[in-house]
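Just the one chain here, laid out as structure tokens, in the form predicted alone.
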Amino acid sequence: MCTAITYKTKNFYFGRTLDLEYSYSEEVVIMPKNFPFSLRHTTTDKRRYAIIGTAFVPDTLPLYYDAANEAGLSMAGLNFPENAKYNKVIKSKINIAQFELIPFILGNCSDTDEAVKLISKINITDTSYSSELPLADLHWIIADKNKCVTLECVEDGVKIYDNAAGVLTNNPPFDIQTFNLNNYINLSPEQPENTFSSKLELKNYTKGLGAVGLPGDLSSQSRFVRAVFTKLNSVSGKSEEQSVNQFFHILGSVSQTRGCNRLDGNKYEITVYTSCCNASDGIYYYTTYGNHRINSVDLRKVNLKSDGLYRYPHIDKESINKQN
């Protein structure tokens, strides 16, 4: 399970947590615009934009979890079990395998409106990458500095929702998640007034009582509410350091600690990594469960017209600054 958010100060930021009980040895991968990207069902893709993001590279093709392109468009795929429904090949459509969707959209679109227009021409197929890597049930968040949408492929077709909150988690479907926010209309960052009863003298005996009722569990629906509340009430400076620092604090509100979410086989779901991409400038920041120091990779410090991948394995060993 995972959480993705958008954030805007002077620049536009996009990122996510990856919550799993295992790791695929993720890397920050830059795909230059001339990288030979052969699609399964259509002709070789001629992309306009280079891409940076976290991916698993099983052989030569990066399988992106989240990424941004040099134009500032960003996209992430999050787990959407039992709800995602893909199709067989349809000859009248541009057939894109589910695992090809992020690099195809980001390689060809400069903003969210272009992405939505292209998606209307696409058929997302149920093609697996390989027998060892079966089909993943996903839905997607797509955003630029001006607009954010959620893309879901379900039993009754493709759904594209305006995402004013700029947040996505997992189940249930996005329209249900957003409707559920009505149940928390009373939450506030301010100290509350006594509306319980004029007959009782109730007092604010501690700080933070305006957020009483904010769910704190690890379910996707609760994480959605918590991330939306935290993000939309977040206040930070506009500098790069202040913005990035605040972004990681927002996603820290939904991070998972080993031991709190036990799965079958005595395994535990944890926040494997957290990302924050300055999509305006192409700088990709990340932390991992084993390393809280913020690391960065700069898209514009490599040759974006190259035909080879640039790969930077996640650093997962804690780096402690010893002051004495």
The other form holds:
4 protein chains.
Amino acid sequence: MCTAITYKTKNFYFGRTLDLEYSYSEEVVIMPKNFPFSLRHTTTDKRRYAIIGTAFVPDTLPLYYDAANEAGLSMAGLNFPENAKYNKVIKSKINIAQFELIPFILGNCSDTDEAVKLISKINITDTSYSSELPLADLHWIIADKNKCVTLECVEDGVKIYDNAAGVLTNNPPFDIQTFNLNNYINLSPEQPENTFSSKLELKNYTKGLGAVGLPGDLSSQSRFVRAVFTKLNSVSGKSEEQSVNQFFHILGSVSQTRGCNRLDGNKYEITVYTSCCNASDGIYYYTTYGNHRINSVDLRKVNLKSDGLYRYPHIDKESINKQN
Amino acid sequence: MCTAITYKTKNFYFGRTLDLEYSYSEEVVIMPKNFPFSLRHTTTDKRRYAIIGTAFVPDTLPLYYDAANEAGLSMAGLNFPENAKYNKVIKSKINIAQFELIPFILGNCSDTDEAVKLISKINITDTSYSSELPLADLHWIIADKNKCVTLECVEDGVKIYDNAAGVLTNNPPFDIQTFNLNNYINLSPEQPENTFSSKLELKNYTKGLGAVGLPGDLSSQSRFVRAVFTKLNSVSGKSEEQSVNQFFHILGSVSQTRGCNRLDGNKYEITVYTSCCNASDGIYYYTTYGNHRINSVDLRKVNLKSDGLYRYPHIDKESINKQN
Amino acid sequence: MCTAITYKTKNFYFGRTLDLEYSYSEEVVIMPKNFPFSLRHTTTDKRRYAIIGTAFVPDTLPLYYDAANEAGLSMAGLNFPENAKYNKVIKSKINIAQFELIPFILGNCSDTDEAVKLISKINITDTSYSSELPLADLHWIIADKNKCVTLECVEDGVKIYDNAAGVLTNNPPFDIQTFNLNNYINLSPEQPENTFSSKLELKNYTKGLGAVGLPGDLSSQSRFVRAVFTKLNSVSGKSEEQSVNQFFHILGSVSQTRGCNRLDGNKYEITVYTSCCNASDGIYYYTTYGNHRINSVDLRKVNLKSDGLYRYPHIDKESINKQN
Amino acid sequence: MCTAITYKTKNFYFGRTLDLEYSYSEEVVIMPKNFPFSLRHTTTDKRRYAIIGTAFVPDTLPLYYDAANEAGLSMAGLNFPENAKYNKVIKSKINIAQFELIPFILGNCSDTDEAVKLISKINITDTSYSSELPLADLHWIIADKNKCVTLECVEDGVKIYDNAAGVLTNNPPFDIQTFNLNNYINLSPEQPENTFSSKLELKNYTKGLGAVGLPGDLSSQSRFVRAVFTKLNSVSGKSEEQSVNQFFHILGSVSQTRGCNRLDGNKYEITVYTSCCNASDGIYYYTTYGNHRINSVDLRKVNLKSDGLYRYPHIDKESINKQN
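Write the structure block of the form predicted in complex with a further copy of the same chain for the protein whose form predicted alone appears above.
So here's everything in the complex, that chain up top.
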């Protein structure tokens, strides 16, 4: 499934893994603010912000998986199977199809608070993009450098949760995910003291014993705990290179290796790509399963007032540097 | 600490992570067979095989961390604190200092069986390289494309264990590591059936539930279990690129992120480098903590009969490919 | 804290542990239907059913911890700290103080469905019994031989959950407890096959490996999982002796030993008592921390139309049978 | 399988669970010192001490499962499948059949040190008691009030381990069991501080969170960890009643409920009996699966110089105390 995190050093970083058993043709897509993204049910004013992120472009419109805008607001949609419940179109409301949500929010909001306010005014609908692309069950992480929230449309209605850890995976709903962290209160990145019993000599026969109990499997709840632990205990320098480097290390801790997560029909869920967007500066970095090297696309190198998309297909082939 | 694995597709691959809180100046070093590596306690015949691997070269001699030879035999030394016990020099025997073991074995043996035979004839000594480089507590993994063993010098003497999983980490001794795998007999990469109770409806609310219980921390026993599970369930193509790519994904599952393993004095153990040697063809690939891109050095591109070292310092700076 | 379970063989059994760091003077109390239990806020008709259970009787009224009535309906209140939210008295409603809930429901309902219906008509209030006995944060398990539910008064209102496992402990709220069971879908009471990897020989070196991963600590979520696993996989004969015997074994799996759960001020939470009520026949069995022998009180041996309580203080002293 | 523990308050206590899927007719058997227990391969002097314990008496000789002698030395044999390796009879040695070991050691030694010394002089043989009673794979715990050891006859020879925790279960060999405790160094009976991350608010939503990670299944390694944790953190008064009461609570934490450990052919391993011997005073207490009440037999109430056995069949029927 997937994992998204935020990270803040001097700049603000936002990214995710996309874990799937197949891959559409992912591309980094820059959508300038004048690109004609016509909404299905609603006529809106022009968008205020250009967007950069990974998208699938089935024909002319980009379907974003994760993106950031010029103002530094970021958003990603993650799988939320069976829990996501969208609404039918309601005539009196501003209806936004689920697949339009990322460009709609990022096109119009400068920060998380604005996004939350805008969400309270809209009706998120179950409109499919097309018959070939059925409705996806998703929930979202929305973040700027100061604030991170989780957006879930469930049976009970629209929920917006404060996301203090700055991490999102998949099921269960976010309140349960957050609660579950309490069960790991006793773990630590430090070398532990013996608290098991003072009557017994126990020893730190290896480094790392303080975190024994941290789950190592690929289920969404285990990835959530592991990503939160790894991110919150992470230590890095503040430079661009140090921050980006560390970001990919953090997401590496929840990356899925082919074969370890087997689905029916000999399919394997893998981490198709991993992204890290410097949302402050609009530089989008990514790696793919097939390519360990980091690639980047810079939002500010294109004409952000253009009306066409800028598309950079993901490079999925190892780029090995031969030293001799 | 560290993790080493073997991997076999069309060719045979061997590599490891080096997990430390500091870094010497690691280099890929090719040692041609005529390079004068004079042994401390023993006069030997010329070596039969050139070697490629990562080493630290304090002055003129390479101290190898992991290496492979022309014949496809591979070997790595991993931290084994407090358990490693070497011998004093015994005049009547062939004395090999611990730090000479990798070049001595790889210089003279064509496969694992030959290595095991040679080890039975030598006395592994506690000789330090120098006063600045004290004795390291190590154990070793030795492997060719057909067979893998673990070598441990402990209180009880020299132990050579069959290493069926082709994985080595650190403490505890290898027989305990291997035994411990039995406790995970019930884990699976597949979507599990409900065996908890037929009286209750449970569901696969996420992919990956079959492996819940797999440890996710960085202790040496947890890394051993996780690396064995990831490697043995791994699925990849057989081409060079597919094999190398998958190899780095497997070791990525036990990679250490800065901050998650804190030592005294605000030091952090990290995965300094990760290597993958195509031992069949003598191509040595590596990444470093600071550089996600794979670099490679090819044994066969140099004069293997030379008497000088070929040295390629590890490149530890992100090499980002800018797509625009 | 506490654990309650239901159990059905030929008859229907219901009971619980009471885990506390102190003990009031618990007694088995039979409350005949004509006993004058005047409600604080409401004038009601006479009760239809006599009740048997463990209660604390601070002056004249019994405060029941768990009980069953003549009709076989059973109910227990378990600690639910910080999550329980009761209402203020609302004049237009039937107000039932939290401490009156067990006698009110069991006095008037013959089965779970009637109880659920009655609960929908009342307002459960935060009225304290007295200044010495402040409001307790509780949730309830209500069960007859056919149906079991969990009742929780939380921030969001009154929730009634189907309790398919027939088990209740404490925090978190019941929907989270139930969800969490999915994480154990892969556990089994059987000897497991090796699903870890077909490339490795693993063996059942001990019986019981199929349930490795079952939590063994005394937290409320771990006790819930362990009690559900133990109860649902339980096998016993159907006779009264066999059923009661097995019931105490099941609750024994979540019993708290003095010293393993330390609170501030050198206090220790222990399983003060364990009960098992044959709700079909009105026979109440219990053991205490201090007394492993089972004691019993029979509802039908007293005059159920009386207007006085029948009180049987818990016997908390080991009753050892000397065989010589 | 089984669990044995020692416990010391004012007196010294020793006992065990016997976990099996069947039951022979267990009895408490007192063997006075003059009872003619003729050894198979060896002629010895008279025994110095009378013995009390649970045994199976197939014809005239008691086969002890666990016992203590007049001097306060205690010993129990526990299942050790596939690891136990006994010797053939060697003419030059004092040959003691495995099934004679408990009466031989307890009949002749006054403390653990004497027992260890005597064991070093004997040859423990693989002699079967009879064709109906084949050789059992066992290892032993031997303890007096000052010292506890584990005795294992394995491939490598006879091993005697210091048993600092005073606990024995079954496989794996004792050095691995002991090593494994290090993995739980971070657990605690106390309410934990948040060491997961200072950047996140986590809370003790339940008592007992400090021991999350303690295994709860019935495998021998999990029972070992749980029994050690429970015993070493145990708190009780020092009186006879308080000590015996607490002892049964400790072993209750590793008791096996019917149905949770399923073997082939619809058999279930259960805790057939649980014993607690006050080895200081020679009072043997026990409960059975079928009887929660504690029964006792007093060594000093019989003639310890007699030449006949005193036999007290286990009482396996609930002895319920009716309070009305």
